[in-house]
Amino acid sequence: MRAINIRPGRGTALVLGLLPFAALAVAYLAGSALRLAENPSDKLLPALTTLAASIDLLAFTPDRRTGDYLLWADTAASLTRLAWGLGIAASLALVLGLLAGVLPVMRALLAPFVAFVSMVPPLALLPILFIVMGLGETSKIALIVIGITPILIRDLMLTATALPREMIVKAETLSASSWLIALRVVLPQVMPRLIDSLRLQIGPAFLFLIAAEAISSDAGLGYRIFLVRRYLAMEVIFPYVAWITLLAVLLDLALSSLRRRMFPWAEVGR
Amino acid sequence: MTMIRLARMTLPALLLAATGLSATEARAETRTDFKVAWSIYVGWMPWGHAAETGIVDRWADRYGLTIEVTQFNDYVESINQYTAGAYDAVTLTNMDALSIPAAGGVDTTAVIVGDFSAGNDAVILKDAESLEEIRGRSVNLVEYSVSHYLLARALESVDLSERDVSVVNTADPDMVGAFQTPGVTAMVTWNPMVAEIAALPDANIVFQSGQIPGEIIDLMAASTAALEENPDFGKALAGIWYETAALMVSDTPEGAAARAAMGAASGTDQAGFEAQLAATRLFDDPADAVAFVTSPDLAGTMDRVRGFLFDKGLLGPVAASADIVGIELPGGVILGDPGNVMLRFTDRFMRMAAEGAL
C-alpha cells in the first residue's frame, strides 16, 4: 500500500495529534528536573508546582500594592486595545475594500497606494507613532490598525473583484443601482471573507499589541512579560504565553462561529 | 513506531540544545577559559576598551587563562545570559545582582566595585522646579530598575510614597523621545539619556543619585563557583580593571585618547564622556574601593535595596521576608539567611591590587 493512502482512524488520529503536545511536556519536565537538580532556585524552567503557585498568585490573589488581580487586569487592558484595533481595522477595510472592489475608479485610486502601504513594516513605524501620538493608548491601537488594515483591504478587494461578473450584470439587468449592487450583491458575499481575514490577522494583531506594550505601558499582557523578563521570571512568562495563545485560539473559534451563524449560506461548498 | 520512539528520545535533547542550556557541563580539572559579558554604561566602558587594546589578553596570559569579553547591547539580556550560565562574569548594579542572579540561585561574588552613581541617575520633571510637584503625575521609567529605586528614595525624601504617583514602564531607548511628547511630565532615567533630556528647555532635574551617594553601585561580578575553581580569574579581572581605570583617569594624551575612544564607543564624544564621568564616583584607586566595600555603610545600603526588592516582590513569589537571600559582606557579616548566601561582597581581589600583589 502506498504511504499516501494510509489513513489514520479516529483514535489513531487523536493519539497522533496529542503526541507533539506530550513530547513538548515531557521535554519540558525532563529539562526542568535536570536544571532544578543542579540549582534548586533555577528560574529558567520552573517546576510545575512553582508554575501553579505563580498562576495562583497572578490570577486568584489580589496584588499587594494595587489590590488588582494582575492576570485579569492585564487581560482586560490588552483585550480592550485589541478590540479597538481589530474593530477600527475591520471597519476601515470594509468601507475601503468594498469601494475599491465595486468601483473601478476607486480601485485605480486606492489599489496602488494600499499595495505600497501594506509593505511598510509596521514595527519600524513604532518610534514615529510614539512621538506623534504619545505613549498612551492611541499609539498602541494605531499600530494594530496600521499593521493589519492594508492586508484586510487588499483581501476584500480581491474577493469583491473575483465575484462572477455575470452576477453583477444580472443585477444590472434588474435595474439595480451601483449603490444597491454594492449593498445587496457584493457586501453579503465579502462579509464572510472579512471575518476569515480577521481570523488570520489575530496573530499579527497580537504581535503588534505586545510590541507596543513592551515599549511603554502600565498594564497589559505584553507589558507584564517584558516587565518580568528583567527578572527572568519564567514562572510568570510561561503562563502568560500559554494564556495569550489560548485567548487567540478562542478568538479564532468565536469569529469562526460568528461567521457560520451570520452567513450560514456561505458554508455551502466549504 | 521507530519514528515515535526517535521523537521521544530526541525532542528533549533538541529542546535543551535549542535553548543552549545543557544542564551538565564538562569541567576540566582547573578551568582556564572564562567568558565575561558587559554592556554600555559609563562605568563599564573600561571593559570594552581593555578588550580592544589588548589589556585583557595581557592579564589573561599572565595567569595562563583565556578570557573572552563580549559586549551586549541589552543590559538585561547580559544578566540573563550570565544567570543562565552562559557567562562567568557580568557587569551589573548591586540591586540587579541581588534580584536576578542571586535570587535565581546563582551564587555571585562582586569581584570589583567599579564605581557608584553620583548624578548619572536622575528624576526629571517637566515645567516644575521642586520634587514635591511630582505628586499625582505619571512617571515614566524602567520599572524595577535602579531608576525605580531612585524614585522610591526620592519620594521618601519628601514624605511621599509610590501611591502618590503612577508608574509607567517605558523602554530606556525611548526615553528621550518620550519626554518630548505632551503626555509625559515626569521621568526617571540614567545617563546618557539624563544629559540629553536635561538639555531640553522645559526639563528640570529635581533629584539625582548624588543625593543618595554610594547606593547605586556598579560591579563586575563573577560566579562564585568559577572563582573557586580558579581564583586567578578574579585576579586577572582586578588587574584588567585597575590598569584600564588608571589609564581612563590619567591626565595624559593616552588618557585623553582612551576617554575619546570610550566616548565614541558609547555614542558620545570625549567631552560628553567626561561629563558622565564627573557624575560617577569611579574607584580607580583600589584602596578607595576596599575602604568603600569594608565600610559599615554597605550593610545599610544593601538592607535598603533588599527591602525595596522584597516590597516589589522581586525576591520571588514565595519569599516570606527580605531575609530569603543571604548577602555576605567583607568581614563575614551576613545579612539574611546564612544558609542561602547567594551574593557576596569581598575585598579580596581589590585588596591584592591595592597591595600590588597581583
Second form
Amino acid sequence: MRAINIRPGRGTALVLGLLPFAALAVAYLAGSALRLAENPSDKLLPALTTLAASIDLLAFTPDRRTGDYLLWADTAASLTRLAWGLGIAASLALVLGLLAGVLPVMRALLAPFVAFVSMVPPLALLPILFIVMGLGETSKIALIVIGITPILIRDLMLTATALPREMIVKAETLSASSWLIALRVVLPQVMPRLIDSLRLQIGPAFLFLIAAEAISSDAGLGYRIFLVRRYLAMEVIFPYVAWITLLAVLLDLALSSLRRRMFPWAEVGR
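Output the form predicted alone next; the form predicted together with the partner chain has already been displayed.
Left out here are the partners and the other molecules; the chain alone remains.
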C-alpha cells in the first residue's frame, strides 16, 4: 500500500498529534536541567517549580500595589480590545465584501483599493495611529481592524464571485431583486467563509494587539510581556506566551463550533 493511502486510526492520530508536544516538553526540561546544573541562577529556562510559583503569583495572588490579579486583569484588557477589533473588522468585511462580490460596479470601485491597502504593513502604521488617535484604546483597536479587514474583504469577495452563476440566474428568473439575491442567495454562502476567515486571522490579530500594547498601555498581555523583559523574567514571559496561545486556540475552537451549529449544511463537503 502506498503511504499516501495510509490513514491512521483515531487513537493513532491522537498519539501522533501529542508527540510534538511531548518532544517540546522533554527538550525544555532537558535544557532547563542542563543550564540550571551549570548555573542555578540561570533565567533563560526556569525550572517548572519556578514557573508554577510565578503562575500562582500572577493568577492567584493580588498585586500589592493595585490589588488586581495581574493575569486576569491583563487578559480582560486584551480580550476586550481583541473582541472590538474582530467585531468591527468582521462587520466591515461582511458589508463591503458582500457588496463587492455581488455588484460589479462596487467590485470595480473597491477591489483595487482593498488590494492596495492589504499590502500595507499594518505595524508600520502604528506610529501614525498613535499620533492621530492618541495612545488610548482607539488606536489599538484600529490597528487590529486595519490589519485584518482588507484580508477578510478580499476573501469574502472572492467567495461571492466564485459562487455558481446558475444560482444567481435562477434567483433572477424568480424575479428576485439584487438586494434579495444578496441577502437570500449570497449571504448564506459567504457567512461560513467569514467565520473560517476570522479563524485564520486570530493569530495576526493577536500580533497587532500585542505590538500596540507593548508600545503604549498600562494593562494587557503584551504590555506585561514587554514590561518584564527588561528583567529577563522568563518565568513570567513563558506562562504569558502559553496563555496567549491557549486563548487563541480556545477562540479558534469556539468559532469552529459556532460554524458547525449555525451552518451545518456547510460541513457536508468538508
